[in-house]
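A lone chain, given as structure tokens: the form predicted on its own.
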Amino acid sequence: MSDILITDDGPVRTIRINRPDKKNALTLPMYDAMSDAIGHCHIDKSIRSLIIAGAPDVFCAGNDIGDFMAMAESGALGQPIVRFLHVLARNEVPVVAAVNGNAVGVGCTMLMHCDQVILGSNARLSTPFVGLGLVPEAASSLLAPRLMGPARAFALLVMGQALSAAEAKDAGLANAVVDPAETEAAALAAARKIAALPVQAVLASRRLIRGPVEEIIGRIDDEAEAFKLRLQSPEARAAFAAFLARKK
């Protein structure tokens, strides 16, 4: 079975991260599959809203550690990752996230690009970048301060302080917290409500709310360059070695 499942229900497309045995950690092919599914919506105009979902007990554990180690060795951030972030930032189809369990690293920062975020009460958001000797990504260094203020953004992105579902909603990162069994139903209801609105009015309003997309793309690229440098740093190498030692 595919690690990324794409299903269409009328005007709503669901992109499901489907690698539960690895806590839905993302590999490079999975990034490409998600990019294709989002990008295709600009060809298939019948899709009027998107849902990004995970498993019942985990949304996404971030980037696959094996890919991270390969990137640390090569000193290059995988192109499928950058492509996915660009596609997500440029996407003009409203996105609803349905999040249960852990949303780690990019599993957390991708939520900042979503228009509605529905969290199960078991959700936990965290970004361990700096603890691994790295820097934030997905334009989170730009978007997180806008959404939650600089102090809370620093605690999340730099200090690595995790947020419970209730804390994430209070910080402005989520719209609703529901029982985990109701997360996807609530996300689908939101996606259907969006899809029923006048398409061009939604598009124009969304552009006004989000502001210039090139600013977001520019920050993604700036972060990617810093990320590449950090992957080669002694701090990152030591952090990854310590992480792997704990896994043994």
Second form
Amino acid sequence: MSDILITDDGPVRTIRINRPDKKNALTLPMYDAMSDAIGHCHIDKSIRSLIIAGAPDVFCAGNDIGDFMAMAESGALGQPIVRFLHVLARNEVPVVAAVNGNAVGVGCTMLMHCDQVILGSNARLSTPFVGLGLVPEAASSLLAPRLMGPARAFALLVMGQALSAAEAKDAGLANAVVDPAETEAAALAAARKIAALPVQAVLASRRLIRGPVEEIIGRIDDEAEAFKLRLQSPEARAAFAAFLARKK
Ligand code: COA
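Next up, can you give the form predicted together with coenzyme A of this protein, since the form predicted on its own came first?
Expanding to the full complex; the earlier chain stays at the top.
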């Protein structure tokens, strides 16, 4: 079975991260599959809202750390990662996230690009970038301070302090906290509600709310440059090696 599952239900497309044995860590082909699924949607065509979902007990453990190690050795940041972040930032179809369990790294920062975020009460959001010798990505260095204020953004992005579901909602990162068994139903209800609204009014309103996309793209690119350099640092390599050796 594919690691990314795409299902269309009327005007709602669900993109499901489906690699539960590795806690839904994202590999380069998975980024490409998600980019294709998002990039092929156009708000004035048949799909009018997107859901990004994970497994019942984990949303996404972030980038695959084995892939990070390979990138550290090659000296290149995987092009599918940057492509995915650009597609997500440029996307004009409203996105609803359905999050149960851990949302780590890009699993957390992608939520900052979503229009509605529904958390199961077991959700836990964290970005251990700096502890891994890395820097924030996905324009989170721009979006997190806007959403949460700089102090809370620093605690999340730099100090690696995880947020419970209730804390994430309180910080403005999510709309609702529900029983984990209800997360997907709540996300679907939101996605259907959005899909039923006048499409061009949604498009125009969303553009106004989000502001200039080029600013976000510029920050994604600046972060990617810094991230690429940090990937190759001795401290990042040591952190990846420690994770990969954990169970040997
Ligand atoms: N990359 C690669 N493999 C990962 C992974 C990742 N980001 N996250 C989890 N896995 C793998 C583990 O290596 C393990 O594989 P194995 O069974 O072959 O040994 C499997 O998924 C289960 O992980 P485990 O750590 O046992 O699950 P857990 O429920 O105890 O913990 C997490 C879940 C998400 C808290 C933990 O796996 C974790 O911290 N992962 C790394 C997150 C991270 O740092 N991501 C990068 C962010 S920039």
